[in-house]
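Here's a solo chain for you in structure tokens, the form predicted alone.
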Amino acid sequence: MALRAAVLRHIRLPVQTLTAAGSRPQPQWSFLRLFSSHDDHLTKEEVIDRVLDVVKSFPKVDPSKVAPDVHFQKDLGLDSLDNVEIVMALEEEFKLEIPDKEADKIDSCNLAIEYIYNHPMAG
């Protein structure tokens, strides 16, 4: 308690004054900038388009078969190594790192879309 009082005695903060009755106070710090982690979050449509583009550009994939609900092994005929390569390409595209435990679960475009859309660092 004594430390708090000592610190508060030495801190000076500018006081905001009201310019008219009921109006908002004018900020004294014009350089203050507020940031939010949700401003630049990708939309679901952006994620879908980019995931599908990555899968379509994979050498062993027929682009005409790629859709949001396609399964890598069942529908596209890819093996587990191809699956790993697609996940690595998605990591590079969205500039994020998918842990191996999660990467093993991503075996379709839909799962990739959901994982990336819900990832806070996807860019």
Given for the second form:
Amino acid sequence: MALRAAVLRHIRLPVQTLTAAGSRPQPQWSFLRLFSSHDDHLTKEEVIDRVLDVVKSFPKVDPSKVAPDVHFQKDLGLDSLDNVEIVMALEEEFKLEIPDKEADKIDSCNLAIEYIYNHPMAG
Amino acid sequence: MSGATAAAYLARRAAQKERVRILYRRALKDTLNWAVHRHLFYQDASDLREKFEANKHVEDLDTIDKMIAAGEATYNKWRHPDPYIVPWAPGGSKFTRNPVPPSGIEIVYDYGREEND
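Form predicted in complex with the partner chain structure, per the form predicted alone context:
Then the entire complex follows, led off by the chain already shown.
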């Protein structure tokens, strides 16, 4: 899992921010659209925010307990089937298609954030 | 001896739990394929969850195996013929639409210039 993450990190294109005048707008300005498909990868804070929002809006979860390093079954007291449901909700949020074996291993917010951040097609 | 059988028992239970999780995941995706409208999907998803929860406390390994096989047969019977797959994933519409050209190929842009110019 970590090897796969490291390999994916190498395959991803590096983000180049131009600092000269007339450069492209920063990725944080989400109301400005970037028409190139090469430098619009998600920032880590965006990923963390969206993942935490998805987990907080899950009906069986207490929103005040949710943190970026929380384990779904141990800290939040969820079932393994609830884990499956959360992973499906994350797939829908980021428009990803996670293979079954990988989805089975996503057990905590940490893993989810790492997987989504390293996925090249996370939307 | 009892340690080995306990480990084998736990390994079998863990394998069964994984099969159940993957089956639940596929069944949930299938439910989303069939019931596109969200309110219908929520009802069908809770029905599916009830079915799984009803058999949660079974302890006998063979019964569990039979139930998992029956569940997988039901899933195969109810599979959607045209499921929604994310476009860039295998089976989606954008999959291998623009493959990376093989390495070592170089396009020389000479715009028709003759060699003796």
